[in-house]
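As a starting point, one isolated chain is supplied in structure tokens, in the form predicted on its own.
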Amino acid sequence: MKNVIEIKGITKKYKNFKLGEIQAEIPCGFATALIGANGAGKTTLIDILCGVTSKSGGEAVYFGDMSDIDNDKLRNRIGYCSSADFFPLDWTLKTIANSMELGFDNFDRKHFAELCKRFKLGDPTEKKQKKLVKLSDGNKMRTYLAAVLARDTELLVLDEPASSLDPLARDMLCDIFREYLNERDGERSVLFSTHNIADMEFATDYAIYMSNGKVIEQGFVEDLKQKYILVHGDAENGEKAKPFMLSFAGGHTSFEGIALAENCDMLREYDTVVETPTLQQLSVGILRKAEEDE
């Protein structure tokens, strides 16, 4: 399998947090979800990757052979977004063409155009426009997308991209992650981060799971769910289950949470019902197990 981006031994040390060493791989041709709560060091680990921020220790290599960052042929290749303001707020949608024109040699402005209309953000055109600063939180990141978008790049690479954005416009991200993964034949990746996967499932491929500014589970999506398994039951069989089981939240009457699926036969011995667990499912019965031990 080839990868977009493999991540050797990245450290960075602040004051009251340490990420890494983090050893990770991002496979060329899908989208990849950086999933954890707030505070686990996805962005930390995105702003690494895309040079906005210095790393104390490590490499990351990049298309197979480049690991230069501030390389411009490498700054090229990928679509970077900040969820934060990304642009000035006092520009418009003018302003941004202008500048994404003038920054990047593969920035298309009539696709920038077409963007904007499909986001109903407006013609970056027109004489009267609105301010960033005017925006919802919602329209500024779909103002965002659309400037990254419209670059010919290998790689997006998106900090929280669906946090800001209604059902509707997250739907629309999914499909947006298809196209763009579909347009070079296996050729172009996605990485994005999240806290909240849900809205994100059908666009995720592979996922990562960060806790503590550790990577702490990886893998295809698939994978992971022959992995682990989604157990429920009857509360008065709980106890019995719990020791079995990375993850257990119980009630009065019954239980829920995950385990390994080498044992899902010792698991049915106490009644349970035993599934193939959702990504979100799955997400917070990692993340959860993680909290619990650090």
Given for the second form:
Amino acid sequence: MKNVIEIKGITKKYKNFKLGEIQAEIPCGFATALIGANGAGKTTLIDILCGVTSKSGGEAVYFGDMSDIDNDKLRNRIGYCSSADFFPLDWTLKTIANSMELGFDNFDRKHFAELCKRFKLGDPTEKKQKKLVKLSDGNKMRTYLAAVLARDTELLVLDEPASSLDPLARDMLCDIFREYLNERDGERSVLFSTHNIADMEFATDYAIYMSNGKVIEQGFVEDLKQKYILVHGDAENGEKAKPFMLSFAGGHTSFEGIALAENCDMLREYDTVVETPTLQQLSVGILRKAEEDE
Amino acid sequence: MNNNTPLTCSEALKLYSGKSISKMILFITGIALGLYLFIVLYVLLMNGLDNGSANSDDMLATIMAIVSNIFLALEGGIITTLLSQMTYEKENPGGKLFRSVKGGYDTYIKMRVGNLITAIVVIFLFLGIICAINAVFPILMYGTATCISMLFFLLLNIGICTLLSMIPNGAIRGGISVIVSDIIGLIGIMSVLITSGRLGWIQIAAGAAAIVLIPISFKLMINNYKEKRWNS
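I've shown you the form predicted on its own. Could you give me the structure of the form predicted in complex with its partner chain?
The complete assembly is shown below, putting the previous chain first.
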């Protein structure tokens, strides 16, 4: 399996926060979700990988043999976009097209216009245009996506792309990911951070879980769904099942949580129902366990 | 534009601000001139309305000239402050985009060079036009000398503001820069008023200091920004 990025012991120290050491692999040809609570270090890691923030230690290897993120050839292969104010607020679609064309060698103005039309943002060639400051958060994010997708890249890195989108737009975002990956099957990859896991489940092939600056779990979603099980049962059996579970949430009548699949037989003995978890359930279980361990 | 050629200073400035050097020069000079002439005209009209009661023609001319001179100092200071304070922090809108574009920090340096060129040309243009207007409609006291003095002091101000742009806190940086710029501008004006319009060693000293300080402060700022603020 080829990796688009191999993260080898990346660290970053701030006054009140430490990231890493991060060891992770982002597989080539798939959509990888960076999942974690607020403040887990997702944005810091993405910023480091895209050369926006410097790292304190470690290295990242891109596309098998590139490690200098300041190299323009590498920068041109990565389409990066943050969620908050990626462009100055007084810019219009036309200004964005002009600047993107200057800032990247592979920006296609015509493709940008097509994407703007598809996202119902207007025509970048029109004389009268709205400034970004006048757009809703959702339309701002659509504009950022149109700009980054108008570049001919091999890796899309998006920080919280779904956070300001409505459900329909999130669905469209999943479709966009699929289109992007399928356009050059196996050659393109997507890395995005999110805490809207439920809405992005369809778009996620591989998941990396982060908590308190560390990677706590990673793997293909299908593998993780085999590694973990969702367990629920009556409250009276909760205390017996609890020692075998990674995360546990109990009420007066029932309990639910995530356990390792290897404990499945043991848990069934306590009249529990075992199911394959959704990515959302899996994520809640894994992140809750990490929170309890801290 | 699918090429791999490095950006020019003008293109780097356009990437960051949406305006090339020539457009930026015209834009800022236009605003500066418009604002200056508006204030002068406003003061003229206000005094004109009061003229019948107390003010004589001489007094009106003196008030006009003093206000015009002082406002020239203040506005010149503000222009140089604004241009030298365009630091594009990572946390500000667009900050992350600018750190991910081709050339990275080299492009940032080019943008700052473009900004510096803009500031210098704007000062020359602004003061040159004011001087020309003054030749036809005298609005300044010791017009030509004032403009020449202001030119030297505002160039010095560019160097000082570039140094001040190394202050990490945006609010403190902006506040101090405006105060310092206005003081420098007023010294530029006062030095001409005190000597009754004669230019002397103080203007020469300001000009010489500017020639030395601008490149040194720029080099210091570029090194400091890379180390402490570019992608920390």
